[in-house]
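So this first bit is one chain, no partners, the form predicted alone, shown in structure tokens.
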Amino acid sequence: MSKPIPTRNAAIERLESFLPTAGRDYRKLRNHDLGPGRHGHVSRLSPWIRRRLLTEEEVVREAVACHGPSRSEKFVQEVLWRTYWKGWLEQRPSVWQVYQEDLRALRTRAPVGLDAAVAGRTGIEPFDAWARELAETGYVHNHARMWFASIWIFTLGLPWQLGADFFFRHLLDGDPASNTLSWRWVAGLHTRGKTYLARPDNIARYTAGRFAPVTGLARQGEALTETQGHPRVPLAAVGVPEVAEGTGLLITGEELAPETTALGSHRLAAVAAGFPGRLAADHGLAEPVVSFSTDAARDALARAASHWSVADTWLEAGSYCADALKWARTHGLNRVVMHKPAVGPWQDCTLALAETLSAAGIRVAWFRRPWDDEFYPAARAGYFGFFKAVAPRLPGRSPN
């Protein structure tokens, strides 16, 4: 399959082409990693969903409409993992904060074996192949991500934080919540004491024998522990604010289809978007990730300008905050509306931008989709309890 095109139209086309296989075929084949360029049996929608060029709600609605609630359930469950992870981390922001602190400390003393691992030179054939595939394509099959994380932690003995960082820097669908918490889950930190151990027979089976036999893997994986607690912080609904005269929309990187939100029916005075250079630099994002994110934001900006019939303004990477303030002043805005990002780099960046605007006397108002307001709070504990709670409220599903 070719590299994803960072536009909403391309996302919709991919969804339409995948839908016929989102039922029984997906359930049967979803765990198989057939190698680079042979991932057509899974949706590959995540780079678009991660940035909301395509929303979870749209994907779930179309899958249920195509296959019915029962046959589409496995695919729907996989889509909902993203919502679960984001809702869980949103209620426990200290996990992200501590992870970032750990990374800063680990980067000052790189452990032995790190360079070989990220370069795919460990001598463990499947692991090395996945490391190269990630660096070359920005993608690794979900099952392979679990094997890779397990080998990184339990066989190579490397810090999980550096592995999560390696993924986040290179994955086109790199999401702070999904990525960080998945690595913690493999390590036995998310579900305390429960680890995921990569087994040679499992790898051989689900890679169609491409990697067999695999030798040298850890035979056991003792769960990691941490002393830091992460208390849950209750969430308040955000919704959509009233939009008065002199309101502009600043499009951020986690909500790139703003015209499909409740804001779409309001009148706006101006729209702007960009991809902050500081976000890319602070997190060491690979060039393909920055390029995809930037082009996706440009696509969102063009659609928004057309939808609201206003001029569009691009905020340059190196002067993102300054350009945003100039944009607001140029258009005489007294209020700027922004999507409230979930915990992660975009939230950090957006809060800093809000301070800049507020200091200049420009009010900032936040919005969030009803999907997030409704489902995030249900991510209190494990995934299956979460899914049981939200399933009756999903598009196309009827309450029991």
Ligand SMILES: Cc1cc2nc3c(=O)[nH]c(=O)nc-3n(C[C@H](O)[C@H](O)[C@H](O)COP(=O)(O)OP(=O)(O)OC[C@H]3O[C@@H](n4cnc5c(N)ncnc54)[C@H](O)[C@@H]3O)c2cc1C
Contents of the next structure:
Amino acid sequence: MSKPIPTRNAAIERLESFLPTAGRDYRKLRNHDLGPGRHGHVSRLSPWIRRRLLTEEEVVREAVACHGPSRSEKFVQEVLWRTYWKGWLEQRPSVWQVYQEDLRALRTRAPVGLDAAVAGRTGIEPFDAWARELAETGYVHNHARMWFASIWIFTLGLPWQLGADFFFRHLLDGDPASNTLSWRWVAGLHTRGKTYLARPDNIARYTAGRFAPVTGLARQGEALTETQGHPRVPLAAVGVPEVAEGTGLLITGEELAPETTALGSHRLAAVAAGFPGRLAADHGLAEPVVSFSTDAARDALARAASHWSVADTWLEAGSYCADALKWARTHGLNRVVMHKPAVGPWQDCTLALAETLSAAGIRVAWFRRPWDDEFYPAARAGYFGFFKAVAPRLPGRSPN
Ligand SMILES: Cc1cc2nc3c(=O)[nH]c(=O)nc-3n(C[C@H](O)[C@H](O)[C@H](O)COP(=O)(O)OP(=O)(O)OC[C@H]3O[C@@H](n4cnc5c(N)ncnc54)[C@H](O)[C@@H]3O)c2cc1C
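Switching conditions: you have the form predicted alone, so give me the form predicted together with the ligand.
Next comes the full complex, and the chain you just saw is listed first.
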């Protein structure tokens, strides 16, 4: 399977080619990991959806239109996991903050076994193969991510935070919510006390016998615990601000099809985009992740400039904030609209940028899609309660 191309057109093409598989086949076969280049049972849409080059809403609408609500349900449920994780983390930002603090501390004293694990030299054959697949392709199948995280935590006894960091640095779909919370879920920190244990028979069955027999795996996975609680912070809807004369749009990396939002019907004075070097450096992102993110932002900028018939401005990685300020001044902007950043690295960068603009007397206004405003607050407890609450409001589904 070829490398994903970071454009909205490529995302739409991939969706169209996968759609016939998104019904019964997906339900039956999605858990099978056939190995690098052979992931045809799953969509591989995540690098695009994660950046909103393609939206969850578009994917759900097309899947339901193609297969009907019942046959598409499994696929739709998987797509909604992203919304659930994002909504959950948005309401418990301390999980991300504490995880970042833990990482800073752990990086100063790397545990024994870490180097072998990330280099794929542990001697546990499937684990080593997945570590290499991740570094070489930026993708690992969902089931393999679960097995990998479980072996990392319970067999190798390594801190979950370093495993999540390894994933985040290399995954083309690296997402602070899906990644951090999935690792915590495997460790027994999300659904308290309930862990996910990788079993040799399950690995053999779902990898077409590529890894059999696997020996030496932990037979028990005792749930990790933490002393810190994570109180829920209620969310307010954001919506789309009024767009008056002199408003520019600064496109940030988590919302790369802004012309498909309600902003699309307003007049804008200028658009800009970039991929901040600080974000890449602070999180040690691998080169393919940085290139994919940068090219995806360039694609968004070109589309936006054409949609709003305005000049496009690229903000250089090394001078992202300074370039943004220069752009706003050059176009005489009195207001800059940006996507309200979700908890994670983009939030840190975007809030710093907002401060720079505000200090220069330029107002910053946020926007968020109705999908997020409506569904995030429902991610309060477990996934299935969340899905039950949101399902009647999904495209193509009638309210009960
Ligand atoms: C330890 C661990 C770490 C993970 N880290 C990430 C991450 O950093 N970024 C990320 O996007 N996903 C992450 N996932 C979730 C999931 O593995 C990927 O979204 C999925 O494998 C992407 O492949 P796909 O597009 O072929 O998925 P498909 O099976 O085709 O699913 C369609 C879409 O649904 C969404 N989706 C499917 N499964 C999940 C899931 N379990 N959680 C959230 N969304 C899902 C994705 O947007 C995906 O593109 C992680 C899972 C685990 C167990």
